[in-house]
Structures are given as C-alpha cells and as structure tokens.
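First, one chain by itself in structure tokens, the form predicted alone.
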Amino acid sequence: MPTPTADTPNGKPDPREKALRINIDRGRYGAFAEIGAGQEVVRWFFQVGGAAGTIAKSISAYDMTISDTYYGTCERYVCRARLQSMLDFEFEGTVRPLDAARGATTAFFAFADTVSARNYKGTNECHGWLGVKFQAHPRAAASQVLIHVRMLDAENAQQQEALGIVGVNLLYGAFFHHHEPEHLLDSLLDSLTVQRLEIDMVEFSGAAFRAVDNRVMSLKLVQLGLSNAAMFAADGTVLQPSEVLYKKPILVERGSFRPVTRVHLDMHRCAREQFLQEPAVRGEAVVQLMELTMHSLMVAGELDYQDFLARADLLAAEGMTVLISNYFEYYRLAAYLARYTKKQIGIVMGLPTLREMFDEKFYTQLEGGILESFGRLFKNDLKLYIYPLLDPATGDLTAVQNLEVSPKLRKLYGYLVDSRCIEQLNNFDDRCLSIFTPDVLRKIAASDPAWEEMVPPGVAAVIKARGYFGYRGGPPA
C-alpha cells in the first residue's frame, strides 16, 4: 500500500495516494453517487484501503425510474441540473442523520457525477458532470465545486479510468485546495493528458470560494490548457459551451473590447439583422457570442487579469454572452463552433481582419496554405460578414466589393464573394465609421470627454465607476 505524500513543488501524487490519504484523513466523511458509468471514483477509495473512514454510502442509479424517486424527474440524466439534485440530496442525506452523532470533528461532503460514456456502437456524445459538495471544516457551510468533461478516449474502458482520475483529483482539490483554488483547477488532470479528458466548464460557489471569481477561473482553463474555450454569461454565471450552442445557428464577434465602443456593437447589429434574414436561421433562437482569443487579452506580452474582467464587465453592461477561447485561426474556431451544431454559423469581422485573412504569411503552417484554410472555414455553413473600414485622411470606404488582395488571390476572393461566403454590411450606421479603439483608449487616458461619445452610456458609465483604462476624472485643469 502507497505512504500518501503532501503535494511538493517537485513532485504530485497519483490517484492511490491521494485516495489514500483522503481515506486515513478521519476529518472527512461523505456520500458517492455516481450514474451511467460505473462508480469509477468511489472504486479508488475502496481499492486503496481505509474507505471505511470515508465513505459513509455508494449508490448508483442506473435505473431512471430509480434515479427519479431519488433526486426528481428531469428532461437529462446527463446534465448540469441532475449533478445538482444529487449533490443537494446525498449531501443533505448524509449532513442531517450524522450531524448530532459527529458534525462537531467531521467535515461532510457529497460527491456525484452523471456521464455518458462511450456507447457500444460509439455514436454518443462521451462526456459528463462531476461535483462535490463539502465543508471545508466541521458544521462550516457548504462549498462546492463543479465541473463539466469531455472523454476523448477511444474506449470506453479508457473513458472510465480516466473518469475515475479525475474524480479523485476534485475530491483531493476541494478537501486539501479549497484555499487556493487555481492550484485546485491546476491538478485537475493530474495524471491524465488533454488528450485524453477536457474540461470546458468549472464553477466554484459557497463559504470557501467567496473570493473567486468564476470569469477569471473558466480564463484560466483556457490559459492552463484544460480546455481550448470556455463561456460565461453577462451576469458572470459560467456555462458549458455544448449546452448554450447544441443545434443552435451562432452568430459570434470576435475583437479586443477594450473598451467595448459603439463601434462593436453597430457591427453585431447589423450582422445579426442580416443574419436572420437568411432562409435557414428564419424563426431560429440564435446564440450570440462575443469572442476573445488569449492572444487579444495579452496585455504588453502578459496576461492581466484586472484588464480582462474590466473588458468583461463592460461586455456584462450591454448584456453579451462571452467566448474566450485559444483558436486564434478562424478555422478553428469554425469547427469548434461545428462541433455542437449543424445550424449555420455566421463571424463579424471588420474589414481589416478580412484582409489579413488574405494574407498567405499566416498560414506557413499548413501544408495546403491559405486554400486549405478557408476549405476547413468554409466546409460548414458559415458565413463572413463584414464590416466598411473608413480612410479617416481621405474619407475613402473600403467595403468587400473594393478591397484588394493579392492578385493571385483575387479569384479566390471573387469565388466566395459570389458564393456568399463573404457578405457586405450594408446597414451600418454613418456615425461609427470614425470610432477607433485607440483613439478611445487615448482620450480616456487624456481626460478628453468626447471619449463618451464613443461608446455606448452603459459603458461609459462603468468605466467611470470603476476607474477603467485609466480614467481619472474629467478634462485636466
């Protein structure tokens, strides 16, 4: 049997030891209930030795008529609501009879997790949420942490051994991390590979995470590298990408927002008034998403954290859903974005973007070059939608039907203009066609007023609140 070890900066410990030790740990005590893949985590736990200093009970519905009498009829068994009734009921169920016998030495908790693995035929979406509920110290309010996993495995007997690593390291995590949740989110895929397991969702909540910020958690996955994107809500809620975009046409933005200026939202105006006029997004729910790539929240080479939730709020003031994500070419955001949907998907972009697009230097890369590029961009149903760029020394508009590129590109372009590939905005409105970023981040700098101009009052309003961009005040004395 494996010594358990405390964490080193040298060294991590693997599942047993970790099992091991939150088993002879006689301060914690708590409920499994684990659906639709085995009880792939409680089984370390009992492998090891000592779980009976843990584990107070192990329960698998598998059975829904069963899973229902236990944690309430829902539409998915897989699914974000269903880990939360089983957190809420096991968690309860174990807190209420054990209190008055042991609360006063003992730290409850109640882990759970509801997956799809693999299916025989392996036709099914494998993927899966896992919680645990806890105090962080006896009769302390509960904490939870909760996250959602996509198994990359081939096999389904993969898919549960990774499953069950996994579920070991967020137990682990929350019992001995609480107080620092990054390192937490960090050793989630202790042992494992992303290229075995992806997290695209974690959500800290409760007594222990009151300081956390979830914006800045579900960033630093993306920034970690256990998962490539990432999604939050205006209000800051986190969500699970597959769950917003599934079978949904998507109408995504990408830019720095910083700050968000009239500008941006003009361009999103007009590109979702076009957008729902085509014939297969008519009467459509369209997901909108406002996009930020790792490579535009780099601040001076370096990734601010108080610079992105400024960029966030400000995004939160006009009410947008936000995609941060490390597909920096468009094709990868394109199949990423195709991987939960077959509805078309529509990118906004100003016209300076589409000309770097046709730019061959950035696609070395690819042993197709810029022709295979735009055949992974445009194989789905996706559309470009593109903003005029106005010449403010000439006055001079360039618009998709003027610009130039690379003459040996130019039947390329011409191709997918005529195949609607790329389409003009034509709805803009005149007035922001002078709003430039930096020079809205240069007056607020300079306590020019007229900075207020260029963006929506929402904005303008939390910026001034909250000292963003280096506003100080009004104009200087």
Second form
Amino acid sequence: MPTPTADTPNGKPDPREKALRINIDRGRYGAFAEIGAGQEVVRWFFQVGGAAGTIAKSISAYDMTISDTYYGTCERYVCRARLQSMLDFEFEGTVRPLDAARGATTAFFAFADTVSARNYKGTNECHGWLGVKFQAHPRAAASQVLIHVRMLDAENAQQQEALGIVGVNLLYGAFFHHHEPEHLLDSLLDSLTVQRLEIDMVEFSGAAFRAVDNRVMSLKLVQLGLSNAAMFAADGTVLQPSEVLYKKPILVERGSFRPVTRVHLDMHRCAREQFLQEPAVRGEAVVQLMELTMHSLMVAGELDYQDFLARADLLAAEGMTVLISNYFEYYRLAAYLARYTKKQIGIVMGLPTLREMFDEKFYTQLEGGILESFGRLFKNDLKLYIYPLLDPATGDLTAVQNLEVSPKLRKLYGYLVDSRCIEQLNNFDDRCLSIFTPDVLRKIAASDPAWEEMVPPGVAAVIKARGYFGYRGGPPA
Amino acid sequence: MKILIADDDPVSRRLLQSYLQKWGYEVTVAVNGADAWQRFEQGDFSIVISDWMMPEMDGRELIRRIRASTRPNYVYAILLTSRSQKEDLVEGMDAGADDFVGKPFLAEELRVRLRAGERIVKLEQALAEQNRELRAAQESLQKAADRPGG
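Would you mind generating the form predicted together with the partner chain now that we have the form predicted alone?
Below, the chain from earlier opens the complete complex, with every other chain and molecule after it.
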C-alpha cells in the first residue's frame, strides 16, 4: 500500500495516493452514485484499501426506471439537472440517517456522475457530468462543485479510466483544496492530459465557495488549458456549451469589449437583422454570443482578473452571453462551434479584422496557408458579417465592396464575396462609425464626459458606479 | 460631367457616390433599375454606372433601354457586377454595356475606367459637333448652289 505524499506544487499525488488519503481521513464519509461508465470513481477507493472509512454507499442505477425511482423522472439522463438530482438525493440520503450518530465529527459528502462513454459503434458524443456535494467541515452548510467533461480517448476502457481519475481528483480537490479553488481547478487533470479529457464547465456553489466568482473560474478553465472555451450567461451563471449551442444557429461577435460600446452593439444588431433573413435561419432561435479571446484579455502581457470582470459586468449590463476562448484563429473558433451545430454560423467583425484575415503572415503555421485556413473556416455554411470602417481623418468609408487586398488574393476575395461567404452589413447606424474603443478609454481617463455618448446608457451607469477603467468622476475643474 | 449610379445596395451606392464626387463628377443615385430609368429620362447623363442584379429592372435591361432611347448624345455605360464569367460579359456587352467593373472594386481601377469612358464621351461629343458643323456647311453650300445663278 503506498504512503500518502504531501501535496506540494512539485509533487502532485497520483489518484491512488489521493484516494488513500481520503480513505484514511476519518472525518469524510459519503455516497457514490455513478451512471454510464461503470463505477470507475468509487473503484479507486475500494482498490486502495480503507474504503469502509469513506464509503457509506455505492450505487449504479443503470436501469432507467430504477434510476427514476431514486432521482425522479427526466428527459435526458446525461445532463446537469440529472446530476443535481442525484447529488441532492444521495447527500440527503447520507446526512439524514447518519447525522445524529456521527454528524458532530463527520463531514458528509455525495459524489455523482452521469456519463455517456463511447458506445460499441462509436457514434455517440462522449461526455459526462460529475459533481460533489459536501460539507467542508462537520455540520457545515453544503458546498458543491460541478464539472462537465468531454472524453476524448478513442476506446471505452480508456474513457472509463480517465473518468475514474478525474472523479478522484474532484473529490480530493473539494476536500483538501476548497479554500483554494484555483488550485482545486488546476488539480482536476492531475495524471491526465487535455488530449484525454476536456473540462468545459465548472461551477462552484455553497458555503465554502461564497467568495468564488464563477466567471473568473470559467476564465481560469481556459487559462489553465483545461478547456479551449468556456461560457457564462449575463447573470453570471456558467453554461455548458453543448447545452447552449446544440443544433442552434449561432451568431458570434469577437471583441476586446474594453469597454463594450455603441458600435459593438450596433455591429451585433446589424448582423442579427441580416442573419435572421438567411433562409436557413428564419424562424429559428439564434444563439448570440460575445466572444473574448484569451489574447484580447491580456493587458500589458498579463491577465488582469479585475479588468476581465469589468468587461464581463458591462456585457452583462447589455444582457449578453459571453464565450471565453483560446481560439485566436477564426477557423478554430468555427471548428469549435461546428462541433455543436450543423446550423448556420455567423461571425461579426469589423473591416480591420477582415483586412487582417487576408494577410498571409497569419497563416505561416498552416501547411496549406491561407487557402487551408479559409477552407476550414467556410465549411458548414459559415458567413462573415462585416461592419464598415470610417477613416475619421478623410471621411472615407471602407467596406467589403472596396477593400483592397493583396493582388494575388483578389480573385479569392472576390470569390468569397461572390459566394456570399463574406457579407457587408448595410443597416449600420452612421453615428456609431466614429466611435473607437481606445478613444472611449482615453476620454474616461481624462474625465471627458463625451465618453458617455459613446457607450450604451446601462454601460455608462455601471462604469460610473464601479469606477471602471480609471473613471474618477466628472470633468476636471 | 453628370453620372447616374444605379445600385440597390446602399453601401455600394454610398461608396460610389463618395468616390465620384471626390473626383469631381456630378452624381445622381438611383436605388434600382426602374428608378434609374426614370431619372435617366429626366436628366442629361454622360455616364451610367449600373449594378447588374437589381430588383424591378436589372442592369442589362436598363442599358438596353438607354441604347434604344432617341437621346442624341452618346451615353457611356459601365456594368458593375460580381459576376466574372465570360458568358455574362458577352451578354452584358450585347445589351450595350461599354465596360465592366467587378465587385468588389478597386477605387483606382474605377477611376481609370471612368477616365476612359470620359474620353470616349468627349470624342463622341466632338464627333457629333463636327458632324453638326459639317452638316451645316453642307447645307450652306447646298443653299448657295440652289440659288439662281449659283
């Protein structure tokens, strides 16, 4: 039997050591409920020995009717709601009968997962929900961590193994790192790689995580490389991408949104109006996203969480769902979205971004260069919606119709415009064309009240109330 | 020189109008082929730039009508089109277009094509003037010859 090792930054314990440490901790006692990929998590605790001190109950309710008897009926079995009902049922089922006898010295927990591992034909989406509901200390109010994973191993047995490891990591993190949620997050893929398992959603809640902002945790998921993208709603709720994007037409606008201005919203409005006219989109519920790339979140080379939250708050003020991604290249963003939907995808961008897209220096890492990039980007009926650029010095407008690209790319550009892969937005508000984000920031810093006209009223109110971006009050005396 | 622009796309219209005014032309804009034909009948345009695909009346039909009109001066017609196939070019030329500019267009290319058009319009005007003068001289000579003792 291995000896438990200290959890130091330089020596991460393996799943065996983690399971053992939990087993020999007399203060932890709880239930395991697993559906869909064997009982891979609890197996670790049985294998390492001393399980009797940890496991009050282990169940795998495979039969749907049996499962419904315990957890209630549901439309889908691998979803967040099912996971929550499993956690609630098992947590209550552990605490209620045992609290009187050992509640004063035991921190109870319930672990659950509901998973769709690779089927025999390999035709299903391999993913799962895992969660732990636990008392950080005896008789403490419950806390909870939920994660959603995409299982990327090619074989079912490998997927089961990875699931077992991430489950152990989740329990270990919740019990021993709940006071350091970032460390907890970072430890979830210990003994695993992102090539095997991707964690695209995490949600902390309850007493131990009162100070945790799940939007920052979503950002950290991407920053730590556990996922390439994460999403949250305007109210700060973390979202699991496939639940939002599955089989929906998607319209996404990328920006730094520092801060979100009238022009950003005008871009989105124009694009939405044109996107809704697409025959394939008419009558459909369109998912609208504002995308922040990790690249755009860097301020002076560093990730500033306060700055990120300021941008997120302002997008929330406009009711926007936020996608954080590590997809600098648009074709990677397109591939990510196409993973969830075969419906039409629209990407909104300003003319300067389109101009950059026709700069070959951005494609040197691709064997097929710009052609490969565009080939990947424009499959699945994707369309770029372009907002024009006004030169404030000359008053000249540049749009899709008069954009100059390198002579050797002109035929390609013409073809893409001809094929309506690139479309000019023609319903823009002229008053927005002279708004540039750096000017807004400069004016805020200089206490020039003109900035208030450049952002929506709700955004101005939040900037003023919270002193974002160096706002210090009215004009200088 | 007066130019009539016919394009149903508001951004294209705006861009063309802005360039042409900057280059010193007097510009009238029409939002489709039918509107353009109405304006053409009321105005005195030397050059017409028309989009190919437009609602109500397309660019080819507009140019056909312009060619069939009894207007004395020559009108230089440029078709603005995203189509690049040869058969379209033949069809457009057949309808009476003098030149094509592809969409998306380069401002500089449009400018030199307009200059070429302007030269042709001026040549046509000069030729028409010379013909008028020639006819007048011929008529004078004829009158002199018809005079008794002439």
